[in-house]
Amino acid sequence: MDYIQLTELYEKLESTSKRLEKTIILAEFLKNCPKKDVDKIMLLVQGIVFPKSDDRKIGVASKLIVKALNIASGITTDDIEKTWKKTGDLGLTSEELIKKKRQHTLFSQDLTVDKVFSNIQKLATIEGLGSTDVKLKTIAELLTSAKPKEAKYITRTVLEDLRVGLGEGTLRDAIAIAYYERHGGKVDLESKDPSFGGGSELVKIRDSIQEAYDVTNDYAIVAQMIIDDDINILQTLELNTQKPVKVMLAQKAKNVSEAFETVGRPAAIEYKYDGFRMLIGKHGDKVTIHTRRLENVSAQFPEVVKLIRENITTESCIIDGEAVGYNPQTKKYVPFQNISQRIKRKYDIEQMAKDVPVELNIFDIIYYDGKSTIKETFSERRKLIEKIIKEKPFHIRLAQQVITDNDNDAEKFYKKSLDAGNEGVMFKNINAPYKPGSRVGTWIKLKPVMETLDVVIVAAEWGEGKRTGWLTSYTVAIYDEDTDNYLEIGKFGTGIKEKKGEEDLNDENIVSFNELTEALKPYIITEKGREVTIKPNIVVELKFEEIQKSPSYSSGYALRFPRLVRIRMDRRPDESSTLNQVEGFYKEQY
């Protein structure tokens, strides 16, 4: 398939913010897509060339794109940067400059999806001496042959900033419709029926696709398998102990009675640990630890790997749990930040493990002895964990739990959890299945402090005076699940220290401007004067006094007196607070 055809799809998707329209546009494209290209298309429309669970990253900075544009267009880097400052988008800059291209090469050729995909994938594997030059030539080769629109989307894909707004639900529904129509079905696109007029058959197809995605975390695999085959082939897909899936998420409740009302009575109530969420796969002696961001952190937690090998008796499993740091002298739990620093560390791991050891608290299992347990009830899954774990206090244990239908008993357990240094408790429906990546009403968290949001930093300003060299005045956004976009909800600049004093060094909750700046720098997309645009990646927790209606921000809301609580390195950007949640909080205020 020619890449220009994919470019035309991007243009159509970018032209609308309506989820239904995006679904129809993508479904129509997939319906006529050659099978050999389906998997690559499904990755590229998400702005990626590797599945989200893949550790490989493209890792190309904007400045390398500028140099590649210089080679491809013959325009000086100074002029390229002037245009970039004017457009504020390196993709649009590429489009504009390729239109003005001053030189023509005999070696340019029409680009195919295969060529673009393989060149961009190659960028992640180029290492060693001279790797920057090889990457430069690889990008320049594409831009030299690219038409203006193609250059725009090649640039955005390399920078992992595609901006066509496809959420997971849209991808799922588009695959379902394309499959249904390729196999003789007819969809009524004007129908207000959630099955698009396809009836129960299309609903079954959509549910099968969702279940397959739950175990693979990869729509490319799912679409490629079924597009010209029987939908039942998806039943052959299984969880893999060495590959991550998304963890199940929880909603919030204001009090015990509301939590019971949501999950039902009786409920399993468990400690809510202020720790590091881990999805751990075991197959024989092979143990792999993934974060909720799908990052492999096995090397950063060697003691957890050892605990699993020695204390989990089954040959294969995938367990869900929380590693909680504790003070080795007092045996009291310590805040999440005390162990979160390990995530990006490559050195001094053993010393960090001695200074702040962790206790692994296991609360769920989604794969046991070669079979998925996702559809089993929570009670049955808990029994399986009890069967395979050898508990050792302050090393590995089952999450502490009571099962009750009584408000007073629940309140006592809640207080006991807080007294132990935990965040609160989790209420769980004892008959519910495990839903990867979902924030359904079968898990509810109850914490004493409700007025916080997890938001993503999407812009900032370079400071002046004594704050020169630091990013300040951070613009934050929430996640819109329908459009896969991040909607601005305000700015914050308080709760951050200019520099850490001696008394602050051991307090991981205290964040300095320098620390936050260094965390954000790799994700800067554009700079315009003092203002910078930042790729949504760093999640922070903010407390605030009130949510207000506001026409100034794209979410339609603003936070009154927001203040930084902590950086959430364990959160993916699409796990930040959603527009639906903010709307709910706003209504609750009144």
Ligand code: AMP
Contents of the next structure:
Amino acid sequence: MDYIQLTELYEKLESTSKRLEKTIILAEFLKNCPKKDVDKIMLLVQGIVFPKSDDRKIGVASKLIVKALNIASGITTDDIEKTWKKTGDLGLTSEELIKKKRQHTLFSQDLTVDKVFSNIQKLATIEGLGSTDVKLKTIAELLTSAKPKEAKYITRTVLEDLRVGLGEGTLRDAIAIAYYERHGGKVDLESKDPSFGGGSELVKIRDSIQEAYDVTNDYAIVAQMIIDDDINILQTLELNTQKPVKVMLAQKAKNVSEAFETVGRPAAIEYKYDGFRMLIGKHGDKVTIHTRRLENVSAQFPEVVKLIRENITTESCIIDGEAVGYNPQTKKYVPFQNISQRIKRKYDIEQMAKDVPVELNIFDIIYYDGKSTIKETFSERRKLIEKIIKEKPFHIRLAQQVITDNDNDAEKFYKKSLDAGNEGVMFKNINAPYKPGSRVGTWIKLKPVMETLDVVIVAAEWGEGKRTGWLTSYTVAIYDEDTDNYLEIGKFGTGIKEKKGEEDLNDENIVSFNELTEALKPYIITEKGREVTIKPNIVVELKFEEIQKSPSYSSGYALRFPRLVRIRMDRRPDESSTLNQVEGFYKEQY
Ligand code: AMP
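The form predicted in complex with the ligand is what I want next, because the block you gave corresponds to the form predicted on its own; please supply it.
Up next: the whole complex, starting with the chain shown before.
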């Protein structure tokens, strides 16, 4: 397939913000897409060339694109930078400059999807001496053959900043419709019915695709497998102990009775540990640890790997739990921030494991002895973990739990959990299956603190005076699931330590400007004067006084007196608070 066809799809997708329209546009495209291109298309429309669970990154800086553009267009880097300043967007800049291109290339060929895909993939694997030059050539080769529109999207893909707004639900529904139509079904796009007149058959197809996605985290595999085959082939997909799975998420309740109301009585109530989530796969001696961002952190937690090998009595499993840091001297739990540094650590790992040890609290199992246990009830799954885990205090334990239908007992347990230094409790429906990646009403969290939001930093300003060299005044956004977009909701600049490491007992802030700046720097997209736009990647938790309606921000809401609580290195940007949640909070206030 020619790449130009894909860019036409991108343009159509960009032209609407409505989820339904995007679904139809993509479905139509997939319906006619040659099978051999389906997997690449499914990745490229998400702006990626590796599945989300793959650790490889394209890792190309804007500056290299500027150089590649210079080679491809013959326009000087100074002039390119000028256009870039004007458009504020390197994708648009590429488009404009390729249009103006002075140097006509005689042998430029039509770009194919294959060519673009493989060149961009190659960028992630080029390493070592002279790698920058090879990368430059690889990008320039594409831009030289590119038509203006193609240049725009190639640039955005290389910068991992495509933004055509396809949420996971949209991708799933589009594959379902395309499959249905390729197999003789006919949808009625005018129909008001959510399944477009495809009825229960289309709903079943959609559910099978969702289930397959829960297992693989990869729509490329799923779509490619079924597109010209029988949907039942998806049954052959099984969880893999070395691949990440999205974790199940919780909704919240205000009090014990509301929590019971949602999950039903009796409920399993558990300590809500304040650490970070680990999904741990074991196959024989091979142990793989993933965070909820699907990052592989096995190397950062060698002691956990050893613990699992020695204290889990089954050949293969995937268990879900929370790693909580504790002070090795006092044996008291420490706040999440103290162990978050372990996630990215590349050196002195063994020492770090001694200084900041973690205790694993296991609360679920999704795979056991070669089979998924997702569909079993929570009670059944709990029995399994009770059977296979040898508990060892301060190393590995089962989550503390009571099962009760009684408000008083629940209150007592809640208090006991808080007294033990936890964040609150989790209520769980004892008959419910495990739902990867979903925030369903069968898990409910209850905690006493003031409301906080998890938001993504999307812009900032370079500081002045004593804050020179640091990013300050951070613009933050929430996630809109329907359009896969980030919507601004305010700015914050308080709750941050001026200096790193200096212990000031009156300073309750835990994160410094310096730390925030270092975390954000790799994601800077554009700079205009002091203003910097930042690719959504770093999630922070903010306290605030109130949510107000506001025309100044694209979410339509603003936070009053926002203040930083902590950086959430463990969160993916699309796991931040959503527009729906903010709307809910807003209504709840009154
Ligand atoms: P929150 O991060 O506030 O959305 O709360 C949900 C998180 O609590 C989960 O993602 C886990 O990381 C954590 N957690 C702590 N203890 C438990 C537990 N017993 N069951 C489930 N999640 C838990």
